[in-house]
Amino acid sequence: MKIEQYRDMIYACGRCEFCRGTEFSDRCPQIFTQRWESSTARGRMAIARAILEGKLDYSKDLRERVFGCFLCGRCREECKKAAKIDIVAITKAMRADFVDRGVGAPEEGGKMTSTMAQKGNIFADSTSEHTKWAQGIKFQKGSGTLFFPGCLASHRFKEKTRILVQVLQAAGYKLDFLGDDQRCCGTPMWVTGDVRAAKQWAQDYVKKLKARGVKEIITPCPSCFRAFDEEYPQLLGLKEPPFKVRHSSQVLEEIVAQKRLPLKTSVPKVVTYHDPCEIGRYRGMYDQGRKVLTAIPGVQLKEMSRIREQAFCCGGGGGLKIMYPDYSQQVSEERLRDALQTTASVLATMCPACELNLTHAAYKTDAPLKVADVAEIVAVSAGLADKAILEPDYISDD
């Protein structure tokens, strides 16, 4: 079983209470949704201890505890102050021992990967729908810095991904686009456990990407950033990641700063930033959008109260919005309420998952707030958008 390699680790719990709080709202979306104790963090190494002693054996019974999981790290931040147990580790490989064991992920989870596998995305979209939102903007093939939008950017939003790549080609960097070649990263198989097909696959767009003469990747999508600059290393048995990989984020945070683009026309609105799990919690990444907010004119950044390392999920985490969609909605929707309570007019964030879920939200309670992509913003200050994309009722075509 792959969670013998934390055996350590998942003795070292304390069952203190850091990874769930003391209230069912504060910092775990998966107690917030599930509310039993086998579904905090420490419930979980509970189960896995179990394991271990051969009381307990994976089994369909088991599987929301593990797979209800958000994969947030909010746990993991907290134990730091504790046992500084690694619990998303430990919770994909107890993923992994469900799928090698034959009991499998949730069946959604499962026609996820597999539609992943043979359509090339996770919506079953044909090609040419996977590249209408590049339609009409020329790339530069062979240039070496490849512009990788992922799945959700590609398919549920086009536009957004459009004036992305409008104000990275206005700021001067040459992007390449694999066009009819691109498929999805690989993410939907390490999150639902299914090891031996990532590792074919990350195999498979090494040598692809490498062909091509790729030498850097630029992409909006956290979960995309993270494949490609951790997950393929790992599964490949790397000492570093095969190509540079940049976060748009830390572009957008470099343009600001190099003054790439001029930033002329005042955009005044109050703005809120939701900090992405997979690039705050996972790597660190904090600032960046919160630099380029505030370089922008007119822009007033009012915090919500949970935020940075303590910010809580937007409810796309993990696989959940397929496997789990209610509990999905359901965090969405108090993570819309930390916004609200800002007196915010927009909700920016910088990955498509995080858009998706609260976008959902804000149409579900009819919320007086605008989920934007920092990019748009950006985009509205370099006169390269419209300034009617930041209101709440507009409603791109996609």
The other form holds:
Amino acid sequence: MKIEQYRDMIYACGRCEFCRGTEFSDRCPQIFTQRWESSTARGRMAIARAILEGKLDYSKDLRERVFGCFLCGRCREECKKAAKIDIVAITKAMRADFVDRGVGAPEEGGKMTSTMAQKGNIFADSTSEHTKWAQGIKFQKGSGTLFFPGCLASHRFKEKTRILVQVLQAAGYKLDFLGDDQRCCGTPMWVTGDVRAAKQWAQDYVKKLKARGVKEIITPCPSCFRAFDEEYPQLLGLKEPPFKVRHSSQVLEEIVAQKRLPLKTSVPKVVTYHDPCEIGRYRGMYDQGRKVLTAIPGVQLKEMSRIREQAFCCGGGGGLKIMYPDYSQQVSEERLRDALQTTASVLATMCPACELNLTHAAYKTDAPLKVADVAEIVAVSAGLADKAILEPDYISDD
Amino acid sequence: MVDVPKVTQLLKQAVDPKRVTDRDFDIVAYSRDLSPARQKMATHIVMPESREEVRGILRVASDNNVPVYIRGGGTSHWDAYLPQEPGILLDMSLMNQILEINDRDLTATIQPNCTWAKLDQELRKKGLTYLCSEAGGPAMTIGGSVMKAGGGPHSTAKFGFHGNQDIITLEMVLPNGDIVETGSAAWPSAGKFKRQCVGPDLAGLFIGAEGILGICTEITLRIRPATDVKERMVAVMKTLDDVIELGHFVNRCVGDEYLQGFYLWVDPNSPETFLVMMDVFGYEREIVDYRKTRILEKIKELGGTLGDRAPADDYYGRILTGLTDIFTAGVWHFFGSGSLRIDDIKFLYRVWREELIEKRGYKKAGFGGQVLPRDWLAFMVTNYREPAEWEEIIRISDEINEIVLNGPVAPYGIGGRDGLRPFLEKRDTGYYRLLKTIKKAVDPKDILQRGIFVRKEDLI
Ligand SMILES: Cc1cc2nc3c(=O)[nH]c(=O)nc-3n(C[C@H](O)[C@H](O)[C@H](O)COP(=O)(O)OP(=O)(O)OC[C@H]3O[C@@H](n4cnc5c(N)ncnc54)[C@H](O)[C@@H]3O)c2cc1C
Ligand code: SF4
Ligand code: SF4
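Switch from the form predicted on its own to the form predicted together with its partner chain and give that structure.
The complete assembly is shown below, putting the previous chain first.
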């Protein structure tokens, strides 16, 4: 069993409940949606311990408690004070055990992974549909800097993705793009526990990108960012990532710091910023987005009550959007409430999954607020996009 | 034997079926507490939403002779909610609302599973506070604290344990389903503003009873304006006698007015270093400064050394958010603990040093305590590795508990068979006899918390 390697950590849980917090809605989106103690980190450690001790086994019914975790890392952050347990790693190991022991992931999760493996993206888009956003944009094959949008940005956020590329190119970055050759980074595989397939996927991908002369990857998707930067080296037993990998927030920060784009147009908006879990808590990248926002003339950054290490998940993590869409929606609406309390008219973030989920929450609740990527606000200020894209009633053609 | 499917069905009629589970993986998540108590599995977990649902669950339990256990925040550490025999465990989490904050009468009425942290957040928005004393962190609930009469390092030198004076009224569901109130709430047309009212103080019957006499469904407590001015101090005293003198100074000459939090810590690697963390708070800088000066003078007079206040700021500042590095060297066990006279701390210290460290060679447990008005709540605490060191720690702590409780120490937190219950039941005290009489009267079938505090066999 994969959880064996975490035995010491599992036994280290001292049952303090720091991970659970003061309220269902305080920290852990899983207990917010599922309520039972078995949906907290403490509960999961008890389950894992019982499995190690042979008192419990992986079962179909148990899946909801393990695959219903958003992998947001909020509990792990809290446990730094207590036992320093890597709850995310243990949850992923449990998911892998489900697959290894033949119980499998929840049906929708399994489907997502097989669709991705067969079609190259999680939406089963045709190649032409998946690269539509790039029509008319000139890329520089072999430049060594690969722009990697990821499935969500390609499929759902065509306009946003185009705008980001325009910003990057206007700032002088020479971007390569895989075009028809682009495939998903593989995240669905390890999120749903299919580690064996993930390893092969990573191996093939690295080979392909090396052959193309890729030295650096720039991506707007925190999952893709972590895939190339963390998961691939882990899966392939490498000490270093095979390429330099940067998230778009780091690149935008560089653009602002080096004044590579004139940000002349004032954007007189109250903006709040949502920390995506996978660049925030996972990687400590809290300042990049904020630095960019505060460099834009006119923008007034108003923070939510829960930010940085304590930010509440958007509901998009852990594959929940596909496996448990109702839970995912509930969490996104809770996070949206935080944003609405600030009275901001723009909820900015830097993750396509967060953007998707929070946009759904905004639509569903008819919220007077636009969910935007930080790059869009930069684009407006740099005169590369119309300010209408930041209005709550703006709907792109995507 | 509990007929699980039958009881599941009945419980699903009493509450929304979504709030009943008999699945092993759900139950296992509730099967341990903060202590080394053995794992104990419930047959069902139920999440009631109202007093009426609590009553409905009790009816099912009583009709089928299934015991009911009560879990608040689940952060206690003496086997105090773990099912001593197969039974229903109530997860009270959904009863967590703040019902009223009355800033005229300075009272707050809450459902029992409202956490201290949640209440404090709301109170502070209005410039008010309660000043929770226990250091149990974010998930610790008011109901759990009060039902076990909790007391911790913060503000106890002034206010004592929770329930001492700050609890005004309680609403309790008795094992027979009757819903009763205490204090002024007992007089329905009067309201919730006073503890000692109508007749005997019946709240005291439930406070500290660890749920064996009733399930708490509502609490009204005293709140106060937030105390904005604070001064924290750290001192190292040369001897335990000096600590005792300081304790007396706090409690004798100046009442509880000078020092509101007083926490002693002795590290096992340095058993002669008596570290004291102190907390003074108040409404006016002048008063706080004056109190601080008096304390500093006393420390000086006793030959103590003042240290950097940062550790005290950090410690007291984390009461509701979570202390740091608590399990780095293993999980926790508190033992050798209880209430004792200020002078008697020497006894407990001697047991710790001679019996634990010197005779048994166990050097991992620290020694600590806090001064309450006119007494100590003191303890030994260790980190140990589960499961490897479990047997050793149980053996040693049992031996130490025996010595300690044969001395001038009254136990604090009784719990079940893996808590201090065995020490209580083997002493034929009038207290235990009275408790059994009351328990038999209100809970003739021994439904509530069966085996906790009172041994089942002792009720027959
Ligand atoms: C880091 C840390 C520090 C701590 N520091 C302290 C400290 O300083 N002082 C201290 O005393 N403890 C301390 N504790 C222990 C714990 O936090 C306290 O005992 C706390 O009061 C328990 O509250 P709870 O809500 O978790 O109650 P639980 O553990 O859920 O329950 C406590 C008892 O109350 C009963 N109960 C709960 N709810 C009800 C109800 N509605 N009706 C009837 N009975 C009920 C339970 O059956 C049980 O007997 C600490 C714990 C941690 C993790
Ligand atoms: S914070 Fe860590 S040690 Fe504490 S209960 Fe949660 S997982 Fe366990
Ligand atoms: S990773 Fe997030 S959703 Fe999962 S248990 Fe931790 S806090 Fe909850």
